[in-house]
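The chain below stands alone, shown as structure tokens; this is the form predicted on its own.
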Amino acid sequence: MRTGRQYWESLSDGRAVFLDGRRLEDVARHEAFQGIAQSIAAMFDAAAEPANGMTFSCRETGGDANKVFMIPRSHEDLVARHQAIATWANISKGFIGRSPDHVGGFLAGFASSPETFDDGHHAFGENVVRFYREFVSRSLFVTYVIIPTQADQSTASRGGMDERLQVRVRKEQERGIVVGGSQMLGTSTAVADYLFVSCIKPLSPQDEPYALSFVVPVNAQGMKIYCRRPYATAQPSRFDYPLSTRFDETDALVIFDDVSVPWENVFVYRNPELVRRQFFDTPAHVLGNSQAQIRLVAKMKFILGVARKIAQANNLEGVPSVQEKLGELASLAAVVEGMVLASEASCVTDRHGVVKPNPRFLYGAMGLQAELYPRALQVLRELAGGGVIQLPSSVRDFSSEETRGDMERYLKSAPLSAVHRVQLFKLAWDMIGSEFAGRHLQYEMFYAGAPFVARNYAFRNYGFEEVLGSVEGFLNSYSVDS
């Protein structure tokens, strides 16, 4: 099992990460990425610790592997996978959205159905299986870029452009392909090992040059990673911004400037229909998104815990209106958790013997995500009130002889010392008011695409035969002559 130190050291591989107009020399030690790199390293250490029970004997590799990367073949496997994913999610309290187990779920789904990738022209199924084995054996961190940039529209030659900006084939060679273009929202790309590149948006038959699916190392020659402004930099301390400084998985625009991809790393080539089928004709989309919902459970529970703690700190737990707010938060958290558990309890087995969560309940939770998370933050805001605004400028106010006395006298509450009360409200602010908080609100609202996209998943996967049959049966039970 890969250790945190091994992961940390692997980041010094010459990857082209750009920030503030310059290329970084050492990503792992830069203040923008040090916190998230340490947090991911802690995940790998947790998986390598035998007491955590995160390993299993992987039949695809013949060796031990991390349960989060498992291809589940029984309900027991699904439960074990859930527990392992939850162990990782609790390290960040759900605030690392693109941890290694997310895309790991997609890769497991791909590898469980290799014949899907054999389209009659190319037999890429063996590539999928080979990379999955390497991924599992080495405990790699793979993230993805699967949507074009917003500046790139759905038709070519728009706005005077000769071709779209989306990643495309530039030329085909004996050893592989050369790609160029860009893809957006490369969350955690700067601290990952490999990047999975494809397109989850619908493509037309005319889009063959863009209809690709491949993996590429993050340090590939010609690949450039342009990061958004990081939230971990220039913060006064971890005490003041406990989430921003540890879990900022900086998003990035990824540019491919004639990047060579060997054939063995290609999964789909110039096939728009297969680009879609790789996600939905295999368990990939379900397994990847079940990880995301398990992570969201940890996040919702943490929000609930902070809200209850704030009510205790302000001696308001006995107030009926406060209890009502806490009850609403508890309901929101229970809805997400209940849907995840229901999806696993009513799991389905596909034609390959892969046991996956029931899409009816999984996509039901995803369809509500854009409403549940913002509402949870709003309730937390209401409970915190002005307490998250009237806070010391930094932890230094507690160390200065001139200011410490005032802090300790005027900021304490009956249950908490001033330091612990400020610590709690600083945490709440980093959840609802900081730039990190704003990014997470946007991330959860558009995690599965626009909200209508997530609801369309719920529409397509509910299974309306049952409810339509119920209505038809009732209508047939009476008539105009009754």
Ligand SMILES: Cc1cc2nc3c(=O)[nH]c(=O)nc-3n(C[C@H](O)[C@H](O)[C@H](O)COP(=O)(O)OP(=O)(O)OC[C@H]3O[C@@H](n4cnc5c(N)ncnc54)[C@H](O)[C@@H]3O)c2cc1C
Second form
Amino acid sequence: MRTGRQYWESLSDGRAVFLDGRRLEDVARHEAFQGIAQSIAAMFDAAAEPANGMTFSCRETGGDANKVFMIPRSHEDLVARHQAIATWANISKGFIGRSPDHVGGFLAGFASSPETFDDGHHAFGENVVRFYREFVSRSLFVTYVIIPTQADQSTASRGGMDERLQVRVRKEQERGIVVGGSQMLGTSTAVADYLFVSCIKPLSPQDEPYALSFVVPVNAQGMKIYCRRPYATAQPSRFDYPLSTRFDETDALVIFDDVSVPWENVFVYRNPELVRRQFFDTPAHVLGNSQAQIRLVAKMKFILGVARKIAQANNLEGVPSVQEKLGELASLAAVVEGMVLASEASCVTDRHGVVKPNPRFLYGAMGLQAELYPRALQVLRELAGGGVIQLPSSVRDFSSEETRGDMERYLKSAPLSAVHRVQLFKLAWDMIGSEFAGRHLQYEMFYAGAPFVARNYAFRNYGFEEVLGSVEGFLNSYSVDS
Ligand SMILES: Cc1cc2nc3c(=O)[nH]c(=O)nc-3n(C[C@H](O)[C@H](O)[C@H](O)COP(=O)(O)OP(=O)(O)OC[C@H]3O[C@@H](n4cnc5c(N)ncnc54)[C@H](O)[C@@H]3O)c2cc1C
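Starting from the form predicted on its own above, please write out the structure of the form predicted together with the named molecule.
Once more the chain from above appears, this time first in line as the rest of the complex follows.
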């Protein structure tokens, strides 16, 4: 199993990551990425630690592998996969969205259904299986960009730009294809090994040049990663911003400046229909997004725990209206956990014998996420009050002789010393108010598509036959003559 150190060392590979107008020399040692790289390294170390029980014997490779990358073939497999994903999610308390298990779920789904990728012109199923084997045996970290930039929505036909910027094939060669263009929003790409590139938004039959799906190493010649402003830099300390400094995934615009992709890394080529089917005719979308929901359970529980501790810190636990707020938060956390458990308890088996979470409950949870997560933060915000603002400017107020006495006297509350109270409220601020917190709100609302898209998944996957049948039966049980 790959260790954290091996992962960390592999990041110094000449990848083109840009910040503030400059190409970085070494991502692993840059302040913006150290925290996230260390957290991902901790995940690999946790997987390599036998006591954590995260390995299984993988049918596809014949060797030991990380359970988070498993193609589940029984309910027991699903439960084992869930536990391994939860172990990883707990390392970041759910604040790393694109840990290697997210796209890992998509790759497992693709590899379970290789014939989907054989479209009569190309037999790319072999590529999908070969890459999955490599991915699993090397414990790779793959992220994805599967959305065109927003600018591309105003095409010439709608009076917008006359040039599309989305990744497209520019040249076909004997050894592979050359691609150019850009795509958003490569979360964690700067610290990953490979990038999966495709398009999950619907394409029309004329969009063949854009209808691609392939993997490419992050240090590929011609690939440029333009990160947004990082939240880990220029923070006074880990104590002041405990989440920003460790879990910032530095989302990025990824530009492909004539990047060569060998045929063996191509999964779909010039086929708009297949680009869509790869996600939804295989278990890929379900497996990838079930990881996201298991991660969300860890996050919701953490928010609930912080909320309860704040009520304790302010001596408000016994107040009925505070209990009511904590009860609402508990309900929200239980809904997400309950939906994940329900999706696994009522799992379904596909034509390849892959046992996947029941889409009714998985997408039911995703359809609620854009309201549920902001509501949870709102309740935490209400409970925290001004406590998240009335905080020392930095941890240095505790180390300075001149200020420490005042801090210790005026910032304590009955159950907590000043240091512990400030620590708790600074953590809460990093969940609800910092730039990192704002990005997380946007992430939970959009990572799987805009809210209307997530609810559309819930609509398509509910299985309306049952409820329509019930209504029909009831209506047929009486008439004007009854
Ligand atoms: C923090 C963060 C991290 C992300 N990480 C990744 C990543 O790693 N990889 C990746 O591929 N993508 C990533 N994404 C992108 C994400 O997948 C997209 O944001 C999402 O698919 C929505 O697309 P969009 O942003 O273009 O929004 P749009 O599609 O432009 O939607 C924005 C809003 O416009 C309105 N709207 C647009 N179209 C319609 C319509 N047809 N009907 C009704 N209303 C409409 C809705 O109000 C909608 O909420 C990330 C996004 C965020 C915020």
